[in-house]
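Only one chain comes next, encoded as structure tokens, the form predicted on its own.
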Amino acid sequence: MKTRLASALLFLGFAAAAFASKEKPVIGLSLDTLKEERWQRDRDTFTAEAQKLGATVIVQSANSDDTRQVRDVESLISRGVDVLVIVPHNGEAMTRAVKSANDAKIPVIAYDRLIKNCAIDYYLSFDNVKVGEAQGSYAASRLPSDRKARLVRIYGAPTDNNAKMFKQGQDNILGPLIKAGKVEVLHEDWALDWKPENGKKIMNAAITKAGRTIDAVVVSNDGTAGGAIQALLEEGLAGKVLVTGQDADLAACQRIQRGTQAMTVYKPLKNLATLAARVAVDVAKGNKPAATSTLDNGVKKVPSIFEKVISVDRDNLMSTVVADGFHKAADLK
């Protein structure tokens, strides 16, 4: 009998929620995109070490849209999960739905992305203030100094906690330089859902309000360092001006061998996916793991847990990326 409902809710797509426990868990990840190869490399290995500690992980991804998240999660909860691991799309939008957790006691992980004014369990990521930094003080001690620097910023997405906070990291290093008048910001926006072509439409607003003389384009990601550096190269500038990242994409990595990007941060997404699965599936089972911080999140001081970055260029692209396994060098070329 037990067989045949089994069988029936595995039809429904119950089957892990009908058959939870303690010993094994279910756990749901909500993404906000997998369309970028960061998400991608994030939820196998996610997936991988719950599966090897004995739980269930269902993904869901929302290609960036704050409705369908919700709708995401609110279905995650009705199916029972023992635990809601969410990477927001919107870290505001996302409020209600982890309000829907609360009442339904389903403790809830922000997985990179703080989600804010609501109670979460725990906040798991990078020290994204070190990102920002790590982009600031390597296009700064690159700057003309015989001379007034000319500087382009493009930041992320604007419903993204984290680009305030590498926007954050980035003025402790620049802000003083620009105060001083030793740079000059030429052009500045953010790129909506980090999209690549606003990257790209942000450098050729810069280039046609500034002209070509342009020392360093400070980029938050390597996506949208992807899009500026396509206008530049249509420019015939690429490699002649400094642009920062983040993520090693191998599409980064990849433009910094042949010299157009000239450094991103690589952020050792297996040790946070790792770390991310082994909390939750902790969680699920009614401990408590150890934080190493909090960071208010207008609600509570949440309990977090932050992995170090390594600022990447050239110079170390083999020692840290190649040497991690999280890109070959032959792919590099």
Given for the second form:
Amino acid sequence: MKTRLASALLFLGFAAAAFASKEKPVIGLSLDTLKEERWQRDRDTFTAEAQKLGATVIVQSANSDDTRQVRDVESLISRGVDVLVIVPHNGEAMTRAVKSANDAKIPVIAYDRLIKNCAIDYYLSFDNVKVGEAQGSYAASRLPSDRKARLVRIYGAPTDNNAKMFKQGQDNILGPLIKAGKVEVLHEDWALDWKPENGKKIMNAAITKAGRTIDAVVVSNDGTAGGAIQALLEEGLAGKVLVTGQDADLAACQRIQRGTQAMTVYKPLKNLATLAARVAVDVAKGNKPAATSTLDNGVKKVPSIFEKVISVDRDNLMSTVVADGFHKAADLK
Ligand code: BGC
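Instead of the form predicted on its own shown above, give the structure for the form predicted in complex with beta-D-glucopyranose, please.
Now the complete complex, all chains and molecules, led by this one.
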């Protein structure tokens, strides 16, 4: 049985390799997860654009499991893809798989999240420090100034380099206020795997430790903000505490309309996914598309492109997220 499966996979691999040509490249897209709404959009937009350009996309999703994602990438390599586009679950664990791609002379593009300490060809993302700065500034400008403000901080997955960049951006704004004694951090923690239930647990722990007087919770994304808001709801505090987020998930935009979440950071995924598909096809054809920036990943300055982000609250939800066609006004009720 195992051998039959193996030979079927081998055949598929040869088939993909046989169809691969400069005009009709095959792209391997390896995703950490498809659980959050955003990654489904990334996949769909990327695939549609790549197909428009004559490419085929083979998509794998690893369900937040490093071993599985390394295996996914290795199987894409053995199927003979022309280029790999990877959203790593863990930007350090993925190094090994990238080395196999290097050996097979398959170019690698890190999508949204950086892969560290190996030779990747491109890094395409948003300005992730700016995401954190947008969250920090939004909260900072609305904190009470007649007393020491009381803050909770919920960071993202410690395995995701982006989570560190979001924190760095938040620190750029909140750090000086904390140092000056204007803001007190009551509780802070990292939400493993960006899971909403971990956001909820951290919020519960914060309330248990610091009580109900909390001015703001700076949360790094909408999924974990949803968890934190659930904990606040159960305490009758939702809507009374400022909560930040990121991704403009539908549920988060609805919470913004209802007033239980204050803001999100809108990242126009269409721009990033379309750009990535174009770069991937170009690279597969042996070209070197121009980058606008570089980022050091530990071994090289990786040619990079960073898309802009937009801070969104109830005042500009319609003129940004809705006007852009990201969500329909009717769905935000
Ligand atoms: C992405 C965020 C996302 C988070 C969880 C981060 O790397 O940049 O947009 O919310 O991962 O999937």
